[in-house]
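What follows is a single chain, given as structure tokens, in the form predicted on its own.
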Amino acid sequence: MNKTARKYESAALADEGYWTSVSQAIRQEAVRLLEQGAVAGVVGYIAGRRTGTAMPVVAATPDQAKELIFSPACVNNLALYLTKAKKEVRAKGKLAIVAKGCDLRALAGLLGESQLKREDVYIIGIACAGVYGAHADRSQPLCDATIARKCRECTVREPTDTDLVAGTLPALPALEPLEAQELARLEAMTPQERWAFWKEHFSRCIRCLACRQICPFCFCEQCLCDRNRPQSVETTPRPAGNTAWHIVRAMHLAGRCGGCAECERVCPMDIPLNLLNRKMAKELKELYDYEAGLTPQEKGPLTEYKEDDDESFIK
């Protein structure tokens, strides 16, 4: 073993026993559910074709369920498969789903928006130690150098309101809150500096719409921003249209976003989309003492009027 390998091994946040026990718990429950006919499929993860990767799957048989895993490579928010692929996947019948903390926040939001019914979903919650970051070296274990930025300050590692909890969370050290630091730097800027900051990032957008396609909350069958008669947002990757697209999307997700950061992970131009979403979430917390996705709630602060709502922003 070389020195580099020893360094990563000593810094690992969770040992192999943790990942094995979580995977075994998922497989055992998935096999039981399918053998008893309690669900038509289990939305989970299997090992990817490349070493150190995982990919989503809908296991429909006990044999397929025996291949389910949970590892640091299980980065995808599986709640997506209950919205984007709802016609194909949910047509199978009642489903079970493997859900990390950030995925559970998305499920809570979808339940609150009547996109799901709780009785139609069996939730296998994960006591989650974290997952790999977008540019992590996946040949190394989960550690300070490889963990996703969002996982450094996660507050929903221990699942609640689930049908089963898979695994026991290991003791985790406090990690440097990089996202909070980045948000603090943004807020320290002048309005002109913030405008220049976002203008530069949005100018790189190629309008591939990967951020929309990966988001569980972008479940509209036709997006307003795709309409051209009348056209609400310019569809070509030009500055004005790009800025309008990202502002419209941020406002649409305000009070809804569960913080999974999948939009930022899949962005080919490395636009810090989760930073924008976190800023919106912080504003809602300060103005309305509201956090999205903690419990199913039919209406958020931006979709419900109350006489005592803060109106200081009106000038």
The other form holds:
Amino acid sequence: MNKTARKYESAALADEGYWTSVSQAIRQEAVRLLEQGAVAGVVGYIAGRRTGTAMPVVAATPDQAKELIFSPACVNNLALYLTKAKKEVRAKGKLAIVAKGCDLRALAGLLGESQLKREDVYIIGIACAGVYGAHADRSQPLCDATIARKCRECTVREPTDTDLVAGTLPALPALEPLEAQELARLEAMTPQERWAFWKEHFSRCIRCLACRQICPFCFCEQCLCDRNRPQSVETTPRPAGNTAWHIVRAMHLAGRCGGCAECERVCPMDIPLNLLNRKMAKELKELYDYEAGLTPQEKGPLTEYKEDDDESFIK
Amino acid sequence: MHTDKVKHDFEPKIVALVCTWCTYAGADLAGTSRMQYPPNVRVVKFPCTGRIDPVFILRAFQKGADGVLVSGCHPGDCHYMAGNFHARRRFAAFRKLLEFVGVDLSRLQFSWVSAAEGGKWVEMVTELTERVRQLGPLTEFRELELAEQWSGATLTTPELKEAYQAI
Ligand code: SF4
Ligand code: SF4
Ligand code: FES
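Let's compare: the form predicted on its own is above, so bring in the form predicted in complex with the partner chain.
Full assembly next; the chain just shown is listed first.
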């Protein structure tokens, strides 16, 4: 939390050569796939209009594929576009996707939840140095000061089980695990302090639902939180309904979330949503030894059970 | 038969979410056996603990419950085979989440009560009611319910105070 007291390094974490070589590898493969007709489109990134930005695209022709890039601005989790809910994208046919490690975890989750089949997707994995955080000064290179919080403690930089890996990972320095520190700080608080912490955050939520829209796992066609008659969660952006929304969101993602932290990145109110996701992931690891990984798992921790699961909390 | 009535300053509202096959039948047995237990409990019946979505627990707290009891068939006795096994994992995770958000877990009790355990039902209800009575009203969720442009702390008119009490 102590953002002001800390001094951030501004030395680039990876040199220009790394980014261009990854971009080139993606382009080459995408062009090849499209020319051969192996896929109908490549879900990847192209440069945005402003410098230091990028945006998702479905490249459908070799010419479009030549525009594909990878840069620290490629923040989006593209797995989002492969759920059944994205009918327009899926209707195109077999797709290739550019995926960072954290996107791959989401993809593995979607495969496990039968949202798509492995043979329906060609995966171009990225040996990933990291991406910009939500408020990074994008005139700077990717560095200690601009890198996303999730990337500071990433364990999936080198993808596995992909059809291709683009680029080679540069040597990266160890960065301070800010998010883990924040989590530990919260866990050490008294329940009252934690309540106050979350109350303050949840009260600011404006219920734009950007966090839901960006989440690869929020693919329900009708969200429980939108329903009335009977209404489960109040839909107006008042503290009570917000708290319910956030608890339900965290609960529905527990055991599924891959930790891409897109929800936190898109939140206009800077609510630290990934802390909730991480906390749940941590608890489920402790309780049921489950961890979201790069390979699809047929069952999540909350869709299976063991007869001798812990029930010390039940009388 | 009647035990002496004690007058308390605070009567907690307890919501019990129960499975119809075991705990509800157990509560029924307690009733037909004329066992006494605190009338603070409001029972909501579900087909199975597997149907008890964690959001119901949350909703109960938000709408004024001071304590929540969730109860169903013992493991292995679920009438839908595995409903309570799934529920058990869900509740375990949900407890952790509530704890992380700062909710006092001593207001939330889970139990297995079979159709034959009228006595255990009485025990569960009495225990939770008395524990919550000691803790006092659950104010966090009520304050949240009121928090908006104006805050619950500045209740000035009698009408507003009355509305607050009625929640
Ligand atoms: S979390 Fe890891 S895989 Fe994801 S963007 Fe950051 S460094 Fe890359
Ligand atoms: S993105 Fe942020 S403000 Fe919008 S609904 Fe999610 S938490 Fe609330
Ligand atoms: S029928 Fe009682 S818990 Fe499933």
